[in-house]
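There is one chain below, alone, in C-alpha cells, taken in the form predicted alone.
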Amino acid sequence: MRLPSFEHLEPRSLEEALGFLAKHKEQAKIIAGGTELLVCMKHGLLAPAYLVNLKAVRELDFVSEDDGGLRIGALTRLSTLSETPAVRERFPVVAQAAEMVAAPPLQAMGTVAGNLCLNTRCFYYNQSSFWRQARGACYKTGGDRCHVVKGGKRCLATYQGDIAPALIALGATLRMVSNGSEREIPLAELYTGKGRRPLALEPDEIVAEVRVPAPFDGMAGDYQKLRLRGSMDFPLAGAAAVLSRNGSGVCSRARVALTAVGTGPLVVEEATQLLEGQQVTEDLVAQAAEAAYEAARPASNVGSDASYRRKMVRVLTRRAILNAWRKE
C-alpha cells in the first residue's frame, strides 16, 4: 500500500505551524509520530493534501513541573514520558500507562499529544480500501448503516488511548491553541462520545500541551490493560483508578477512567460516589467494579466479544482500585 500524493510542511515554530493550519484548514493534518496517520492514509481512510510536520517545534517538547503539579508538552515521546523521574516518582500511574502503549519502538516514535488524539477504531473500518470495497459504506466513512449492530442509529467506532484514563483520573487539562488564540479545558472534554468525529478539536487548532494538576495527600494510581498479546497490541478494555487515603485511613478522593469500551473515555462517577469518604474494604471495591462494568458499554469491533471485554472490566477495574490503595 501506498502513500496518497501530499505536500510536506515542516514548520520551525508553533506560531508558523498555527499559520498553515489557519490557511489549509481541514486539507491539513498534523503529523508528529506518524505511528497512526500513516497507517490510515495507505488505507486509503485520510487523504490530506498537506501534512504539517511538528517535528522540529521544538517549544512542544518538554515536561516540567509547575506549582507541584506537571506541565506535558504536546510532542513528548512516550517512552521520554515514561522515564522521567518526575513523572516515575510523583505520578508512575502516568508512567506505567504509556510504558503499556504497544511496543517501545512505537513508544520511542508516538508522542503524548498523539496517543490522546487517537481516532476511533473499528474492524470494519481500519482496513484497506479494497477490503472495504466489498461492504457499502458505514457512518464513518460517511455512509448509512453500521456493520456491526444491524440497524445501528450511530458510528460505534471505539477509543483505545491508554494514557488518557490515567490523566483524566489525575485531573489533567489541555491547553489548546490556534491562530491568535487558546483555551484551557478538562482532558475529558476533548471526547465527543462520537465514533465519526471524536474530538472536540477544531481543523486549525492544535494541542500544546498537557497540565497536571499538583498530587493530594496519600495519592495512588493504577491502571490495568487487557489486550490480545503482552505487546504491541491497541486494550481491549483499560481501568485506571486514582485513591487519596488521608491520615484516618479513609478514601478522600477516587477516579475511575475506562477505555476502550466505548466512543471515549469514560468517567465511573459511581464509583466516585462509592468510595470517597469510606473505608475502602473488599466489599466495596467490588461494588465500584460492578458499577463500572454497568457503566461500559462495548461494541463487538475491536477483535473480541464485546461481552468478555464488558465482564473484564469489573475485573480490571478492581484490580486498579486494590492496587492503588495498596500502594499508598
Second form
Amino acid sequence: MRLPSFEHLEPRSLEEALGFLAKHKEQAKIIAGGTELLVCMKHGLLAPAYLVNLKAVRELDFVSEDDGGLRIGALTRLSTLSETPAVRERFPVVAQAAEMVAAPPLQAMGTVAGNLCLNTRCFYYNQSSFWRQARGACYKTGGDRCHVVKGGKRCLATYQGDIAPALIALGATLRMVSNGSEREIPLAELYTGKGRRPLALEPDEIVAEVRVPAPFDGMAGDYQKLRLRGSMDFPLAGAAAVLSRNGSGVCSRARVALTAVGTGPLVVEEATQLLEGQQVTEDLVAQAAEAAYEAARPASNVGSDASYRRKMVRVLTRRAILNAWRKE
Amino acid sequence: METLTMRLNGEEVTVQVEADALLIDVLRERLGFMGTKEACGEGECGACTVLLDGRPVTSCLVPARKAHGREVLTVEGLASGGELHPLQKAFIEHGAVQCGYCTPGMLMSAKALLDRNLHPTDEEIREAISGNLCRCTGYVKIVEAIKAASAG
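How about the form predicted in complex with its partner chain, since we already have the form predicted alone?
What follows is the whole complex; the chain from before opens it.
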C-alpha cells in the first residue's frame, strides 16, 4: 500500500520540533512509532503535508525515578516500558498493560505517547478510502451521520488504548509543551470523549512526558483485557484497577478505569466510593463491577457485539479488583 | 530525495530514497532484497518483519529514513558462508514451512528471540511469534522448529 506524499522533517531537539508544529499547525503531524499514523495515511484518513519525526529528539526518550514516582518520556517504546526494572517492580500494572498491546514488533515500534494518543476507532472509519466511499462521510470523517447508530447525533468511535486505563488508575499526569508554554494535566483530561476530536491536544502541542506519582502504601494493580485473539487485537473491553490496603486490612485507595467501552477511557468513580474505607469482600467487588457495567457505553463498532462487551466489563472489573487486592 | 545509509545484513548500503518511502519498498524494489514479504501492509500480519538494531519491526510501517544510521537484518542475512542458519535448517527439518510466505517474518521474530534468550520456553516462543500470522501450517511445527534451534 502506498503512502500519500509528504515532506519529512527531522528536528534535532524538542524546541526545533515545536517550531515546526507552530509553523505548520494542522498541516503537520507528529510521527514517533508510526504504527497508527502510517496505517491511517495508507487508508487515506490523514494526509498531512509534513511529518515531524521525533526520532532524533532524544530528550523525550527516558524513564527515570523521581521522588518515588516515575517520569516516562513520550518516546519511550512500549517494549522498553515493560522491560524497565523500575516499572516492572514498582508499577507492574503498567508493564502488564504494555505487554498486552498488539504484538512484539509493534511494541518495539510504538511509543508511550503514541499509545495514549490513539485515535478513536470504528468499523466504518478504519477502512480504506475505497471502502469508505461506498457509504459516504460519517461524523468522524466530516459528514452528518453515524453509520453505527441510525439517527445517532454524535460520533461513537471507540477509544481502544491499553495503557491509558492503567496509568489513569495510578493517577498519572501528562506534561504537554508547545512553543513557549507548557501545562500539566491529569491523564484522564486528555480525552474529550468527542469522536471527531478525541484528544485535548492542540495542533502545536507535544506530549512530552507522563508522570506517575509515588506508589501509595500497600498498592497493587491489575489490568484485564478482552480480545478475540490472544495477540494483535485492540481491546474490545478492558478494566484496570489499582487498590491500596492499609495495615488493618482496609482499602485506603481504589481507582477503576475502563477502556474500549466508550469514546474515551472511563473512570468508574462509584467503584472508588464503594471500596474506599471498606474491607474488600466478594460482595463489595460485585457491586463495584456492577457500577462499571453501568458506566460502560460500548457501541457495536469494534470487534464484537456491544451487549457482550458490556457484560464482560462486569467480569473484567471483578477480576481486576480481586487480582489487585490479592496481589498486594 | 534523501540519503539513506544503513548497515544491511552486515554491509554498509547507501541509497537515495523519497521522503515517503517505506523500508519494505526500499528493500524490495530498490535493493532487490525480495526475501521480505508484504502482505497486509498494516502491521497486523508480521510477514514483513525485519530486525532494526536487533528488534523485530514490521517494515511496512517503517519510514525508510528511520533506518538511517542503523542496522537492518533481513532473511537474506541469516545464512552465512553458504550455510543456512540453524533456524532455517530447523524450519526445514520440522516441516515448519508450507507456502513460505510468512516464513521470512517468522524467522526474523525467532532470531530476535534467540538472540536475547537462548533457552526460551514454549510460552516465550509463542509470545515472540505472536505478531506473525501463518495460514497454512498452524503454529505447532514452527514452535517446534524454534525450540529445536534453541539451546533447549
